[in-house]
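One chain comes next, on its own, written as structure tokens: the form predicted on its own.
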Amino acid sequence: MKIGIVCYPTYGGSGVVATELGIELAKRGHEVHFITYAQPMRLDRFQDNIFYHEVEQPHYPLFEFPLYSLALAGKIIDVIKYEQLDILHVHYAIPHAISGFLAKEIVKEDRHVALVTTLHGTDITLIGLEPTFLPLVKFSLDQSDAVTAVSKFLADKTSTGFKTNHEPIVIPNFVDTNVYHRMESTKIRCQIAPNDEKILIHVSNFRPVKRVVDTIHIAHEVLKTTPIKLVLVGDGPDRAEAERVSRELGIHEHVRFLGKQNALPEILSIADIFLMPSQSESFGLAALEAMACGVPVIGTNLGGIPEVITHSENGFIAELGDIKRMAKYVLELLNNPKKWSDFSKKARQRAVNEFDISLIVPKYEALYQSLLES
């Protein structure tokens, strides 16, 4: 099949999933065309069957605001026509689904292309509910040939919030467990924890919804009894506040801000606990990647997180903002090596048995094939 993938190329989960999906589809012999405004972050190596089409935005004094939705639709039209696409798979509803629908309508006399929209979270739970956007999102979902959601939680939210014509198909996020696995990272561990301290880790885009500052408070509680290092990977609007709070609490020497990193499997492999105190996660891809590396996760009981973490088996789930309970769970694992080892093995097993890329990508292939046949 010839498949066009539209996504955000940034550090967020939707772009990561879309890119990894495209890479895997190309390995399976499909021709994949990425359409976006910058090269996707994880598309950092040459691979057969993968093509990248950059969306260029017009600059004209009359246009006070960028017209990305229209520029994207125009680029999609070009790619459909000249590359003879069979499938257009857009990730994140706004504005990709609208742009995809416009392109599909414009070319329909010359070529039929099936439009698949995958929902990732805030496009439905936050931005999509804005009164300005809600009718646009509902329309674009109704006009899609298929709608998928990365968790049952998100599928239910979509059905109740938008009352769409399509019942969203749940196809969960995935991880390549051949890439994400626990490995020897002695050099990195020595640099982060020279005195063999235990390591807590958090990976995100540092938006308010991720509650990064909560990880600082959790570390502060744990440090009262146990020497640890807290490693924060990523960047975003809440980084400065997290740095300020760590200094204010007097634990800044125990906190390392690594910024954006590509060597995530190596970094996750040094971690003892992964912290995900988010107030909203439609799935929790970062948690899944940690689990694949044998890292137990402590997260909140919100959104799709309970669909990934099994409480008291491969991690723990707590109420939003319950710093003391999360710190208690951290200490429970750090002070019990046998329990930690059991949780670590079960975290890895769940990633391999339920969410490996080899299990999930065929579901997208089957969906594409059913749309082409119909």
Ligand code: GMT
Second form
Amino acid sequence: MKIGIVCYPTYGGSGVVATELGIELAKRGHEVHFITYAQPMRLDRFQDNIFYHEVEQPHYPLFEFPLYSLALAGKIIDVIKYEQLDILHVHYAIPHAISGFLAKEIVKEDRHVALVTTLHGTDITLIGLEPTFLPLVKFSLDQSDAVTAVSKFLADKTSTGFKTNHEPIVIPNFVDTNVYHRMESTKIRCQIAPNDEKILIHVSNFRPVKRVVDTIHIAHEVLKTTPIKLVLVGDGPDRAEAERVSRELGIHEHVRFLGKQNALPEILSIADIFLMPSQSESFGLAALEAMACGVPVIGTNLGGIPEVITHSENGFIAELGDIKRMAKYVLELLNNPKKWSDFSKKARQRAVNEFDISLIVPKYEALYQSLLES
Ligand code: GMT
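Follow the form predicted on its own with the form predicted together with this ligand, if you could.
Starting with the chain above, the whole complex follows.
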């Protein structure tokens, strides 16, 4: 099949999922065309069967606001027509589903393309619900040939919040467990924790929904009894506040801000516990990647997180903002090596048995095939 993929190219879950999906589809012999405004983060080397079409932003004095949605629709039209796409798969509804629908309508006399929209999170739970966007999102979902959501939680939210014609199909996120596995990272570990301290880790885009500052408070609580290091990977709006709070609490020497990193499997491999204290999370891809590296996750009881972590088996789930409980769970694992090792094994098993790339990508292929046949 010839498949167009529209996504955000940035350091974020929906872009990661779209890019990894495209790479895997290309390996399986499909021709994949990425359409976005910059080279997707994980598309950093030559891959057979993969093409990248950059959306250019028009600049004109009258356009006070950038017209990305229209520029994107224009580029999609080109790619559908000249590359003869069969499928257009857009990730994150705003504005991709709307631009995709517009492009599909404009080219329909020349070429029929099936439009698949995958919902990832705040396109449904936050920004999509704004009165300005809600009717646009609802319309574009109703007009898509198929809508998928990355968790049951998100599918339910879509049906209730947008009263869509059809319930989205749940296709969960995935991880390549051959790439994400626990590996020897002794050198990194020694650099971060020279006195063999245990390591807590958090990976995100540091947006307010991730509650990065909570990870600092959890570390502060744990440090009262146990020497640890907290490693924070990623960057974004809440980084400065997290740095400030760690200085204010006097624990900045125990907290390492690594910024954006590509070597995630190596870095995750040094960690003992992953913290995900999010206030909204439709799936929690970062948690899944950690689990694949044998890192038990402590997360909140929100959104799709409980669909990924099994409480008291491969991680723990707590209420939003319950710092004391999350710290207690950290200590429960750190002070009990046998329990930690059991959780670590089960976390890896869950990633391999339920969410490996080889199990999930065929679900997208089957969906595309069914749309082409119908
Ligand atoms: O929805 C967002 O705010 C952004 C989006 C992204 O591009 O990172 O994140 C969502 O998609 C990920 C991939 O499907 C999920 O793993 C994240 O849980 C989800 N984030 C939120 O729901 C906040």
